[in-house]
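Only one chain comes next, encoded as structure tokens, the form predicted alone.
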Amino acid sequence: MSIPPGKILACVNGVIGPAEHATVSVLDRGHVFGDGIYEVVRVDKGRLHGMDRHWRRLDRSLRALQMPAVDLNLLRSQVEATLAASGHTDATIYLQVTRGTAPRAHAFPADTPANTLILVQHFPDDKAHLREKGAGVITHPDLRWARCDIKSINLLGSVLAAEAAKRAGCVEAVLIREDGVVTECAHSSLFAVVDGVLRTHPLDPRILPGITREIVLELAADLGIPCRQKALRSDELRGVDELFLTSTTSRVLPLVELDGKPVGNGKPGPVTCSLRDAFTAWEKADALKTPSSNALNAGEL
């Protein structure tokens, strides 16, 4: 099966078909409670980037929410089969697991199997030019729940922040808690450079352990860039020398404008550019050791 770039292929509990024909029950707990977790993996020229890291985080989220047992080997084979069936070589894979289908009641249902959903769609890299010239962001109150380290499908706080950024003509929203602590972005990790030192919020329940964030920290260590995992405060944010975000789809994206005012000199800074280029090199190296979608289709995993 090969589908046009604008179409999305779905796999619901192991059954593959066009997304527009896929169905889930209205009693699915993801639908009525947001009771589920997800991952997004990027496919570039047929290569799945950082899949093992995403898989470890998925397993962590499942355990943290005490989800029903999921056969991860089977689920991974379904991811691979859905990608191969789609025919896409530049794509995103959205993987969701919910607590299953049961009559609506807040407490966990007994002996209910999980529901799984895989979506594969073409991914045009529309931020390539922004990775060169930089982008703008706004600040926004962090309205999310207290366990942002779990990649939950309950994303209303992030949705509101992302919509505010979109209306302001910006790519993202930098989230700030009531106590003035800068956490991360609506759907990205956040880094700053202050006096030559890389700064980012430490891993704790207030932020997601981003996959690209993890790789960038490793690259910074390799490059000898000093790093301090210490949260910024809102009053510090205005005076940073550089600012950038990281995510699976945006990669390393320089931020040159904050709430309509320039960050630093208004151009991507040297530390940001070094890490952006290092991440591009990491992707190329990762591609050499990651099976392509053609290989997956041939059963060569």
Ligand code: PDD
Contents of the next structure:
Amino acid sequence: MSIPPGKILACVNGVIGPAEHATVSVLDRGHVFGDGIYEVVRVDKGRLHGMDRHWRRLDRSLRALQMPAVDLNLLRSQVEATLAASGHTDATIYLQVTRGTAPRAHAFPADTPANTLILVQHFPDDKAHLREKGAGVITHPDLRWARCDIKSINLLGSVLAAEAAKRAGCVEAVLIREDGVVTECAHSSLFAVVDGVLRTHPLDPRILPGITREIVLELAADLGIPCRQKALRSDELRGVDELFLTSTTSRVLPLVELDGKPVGNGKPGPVTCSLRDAFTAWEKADALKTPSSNALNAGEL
Ligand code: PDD
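Please show me the structure of the same protein in the form predicted together with ligand PDD, now that we have looked at it in the form predicted alone.
Below is the whole assembly, all chains and molecules, this chain first.
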């Protein structure tokens, strides 16, 4: 099976088929309570980037929410089979696990297996020009819950912020808590450069432990860029020299405008550019280490 670029291929509890015909029960707890977790993985020329890190984070989210046991090896083979069946080489994989299907009651249902969903979608890299010239962001209140370190499918705080950014013609929203702490973006991690020092919020329940963030911090250490994992306050944000975001889909994206005003001199800064380029080099090296999934056969399921 190979699907046209505009089509999405789904795998629901191990069954592969076109997303438009795939169904889940209305009693799925993800649907009723948002009781589930997810990952987004990027596929580049048939290779899944940072997959081991994504699996570790998925496992952590499952444990943090005491989700039913999931056979991660089986899920992994289903991911590879769905990707192979899609025929896509440049894609995103959305992977979701919910607490299964049960009559609606808040507390966990007994003896209910998890429901799994895999979506494979063609993903053209449409941000390459923005990684060169930079993009704009707005600030927005951080309306999310107290466990942003878990990659839960409850995303209303992020959805509202992302919509506000879109309406402002910006790529993202920088989230600011009521106490003035700058956390991250609606669907990306946030970095700043202040007096030559790389700054980002420390890992705690207020932010997602971003995989691109983790790699960028490793690259910064390799490059000898001093780094401080200490949250910025909203008043400091206005005066930073450089700003950039990181995510699986955007990679390292310079931010040159904040609420309509230039960041630094309004151009991608030198530290940002060196990390952006180091990340591109890291991806190339990672691709050489990762086998392409194209050879896999959907019949393996
Ligand atoms: N977003 N912070 C938040 C709140 C996120 O939702 C994401 C990812 C990130 C970046 O994490 P990573 O580098 O692991 O992609 C940070 C995904 C892509 C999404 O929700 O679509």
